[in-house]
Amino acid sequence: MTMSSIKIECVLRENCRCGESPVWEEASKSLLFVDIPAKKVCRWDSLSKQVQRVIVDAPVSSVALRQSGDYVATVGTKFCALNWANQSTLVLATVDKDKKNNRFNDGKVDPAGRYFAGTMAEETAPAVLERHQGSLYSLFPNHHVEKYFDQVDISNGLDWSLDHKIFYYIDSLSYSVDAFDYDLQTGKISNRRSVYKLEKEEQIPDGMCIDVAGKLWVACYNGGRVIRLDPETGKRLQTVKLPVDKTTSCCFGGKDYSEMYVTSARDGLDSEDLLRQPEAGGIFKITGLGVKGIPPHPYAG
């Protein structure tokens, strides 16, 4: 595959304040994503190009498929079930009750159907916030919540190795992609280590996904790019630059999961920035990467 065959297009000019958590839903050939401060969960139909939106009552930071149908989402500091037809949410569990200023950030379902998501303090400006207020949690299928650790700045990208033995995780302000040993049976994590430290021009690591070769793709907030990493060697293999600075997250989808979808943000850009990048806050599709992703796991509860 030559680099020149890569094509990047803005498939949806949604003007998200902070687009996040792209998830491909094969059944409807749609891309789900959220706009955190706009409190919106969106579903873009790749065939009709139409978008449906559900407004919830607090910042919504991630969305995931649910085995029984419909979706789950992290809304404020709550794990919620989301009924798309009647646009309603049902609270499954609440975290960080003692931290009034906190909200969830990125979340993803593990291969056993647990919904992992972490928290952070609400920002006063993009990436400006009270430090060490967040924690990482997971919602088990029986709605029990496990807390893994605290002292997190901005809980962000997460995914699991193809053999399910490693959990990859990003706390954005550590500028590092970390790995843990992972026990799929129990959902326990241990032995934290860094597998990649970001370069200065790569800026802030945000959302992340894995491909069929076991390599990680990380969206770089303020860096206007997604990077492909080898977690075993700690080397960056590829950089794909996008026409917007605030790239927030990425996932594979489309035909055979051969396309990459990237979300982006507008918050924190001034009018000059927006003139330079009119597609900021849009959803981008990257084709020709020559590698595929894996389908998202649905929440089992």
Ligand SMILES: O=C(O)[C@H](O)[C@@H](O)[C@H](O)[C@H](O)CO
Given for the second form:
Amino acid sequence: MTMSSIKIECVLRENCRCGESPVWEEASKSLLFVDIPAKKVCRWDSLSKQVQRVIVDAPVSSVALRQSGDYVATVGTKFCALNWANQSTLVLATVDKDKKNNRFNDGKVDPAGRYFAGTMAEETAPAVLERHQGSLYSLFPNHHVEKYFDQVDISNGLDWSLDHKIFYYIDSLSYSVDAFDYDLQTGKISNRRSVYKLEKEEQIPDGMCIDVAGKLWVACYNGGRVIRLDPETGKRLQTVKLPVDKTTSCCFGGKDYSEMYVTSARDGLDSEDLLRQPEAGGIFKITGLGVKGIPPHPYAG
Ligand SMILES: O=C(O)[C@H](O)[C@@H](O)[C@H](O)[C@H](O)CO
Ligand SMILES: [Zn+2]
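Having seen the form predicted on its own, could you give me the form predicted together with this ligand?
And the full complex, kicking off with our chain again.
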């Protein structure tokens, strides 16, 4: 038996309406994340505990590091460069031009520096939206946009296997974690299959990340938990419950990527729910998991 002393702490009560896209930036020992409907990108300094916030002009659904410094983000239906010091964005590419009610949702950079992100119809309430309106895209380092497939409901969590040969992907309303064969050289995906179907109490699969053992961590929206999955056996290995129901995404960070950070949401909770979970919309840190993560890949363009 290994010693396990899991500790969960709300490190920042940000009251996010929909916190998402946690990303550890080692250079600044900070956690970046977004609050989608608040149109806000935040950077929480883990040493000073101070937060900096940049407001953009449309819902911002993901943020990522950039090789040349600064960040990239998905804003509305645009892939943008984000200049932190100037608090300004520059459009790199636009998608879904024929779908005025769409916006980007979750995004992450692949091991070759391509920025993957999918879209969805804007929600009228959490998980209430016109279905099959989304698509999955990636922004190549030369700013070319590749479209992979359409008919997506809520494009969400994504990550790559440690050998870069598999792309993992979640369309939330399929209640499934899927895998594709991945060609890192070309950025092409093929052979979609399901590696895990969520159980009823696990609710809606949302953001996801991989650990150094190649296992997947999935934040369960409305499930108040993150679950650890073995994509090879299709089995759930672990459940870690959090003190808020709307857990939205997770990433590893901190010393040697040994801590897990989890974002959460307040939207969709009524006043009674909020009394029972006052930290809803906060950022949580989980320590003592006994497994580490891997550094995020920066966008190469
Ligand atoms: O953050 C996201 O991925 C979506 O934008 C959110 O709105 C919720 O997670 C979704 O409603 C859950 O299904
Ligand atoms: Zn999400």
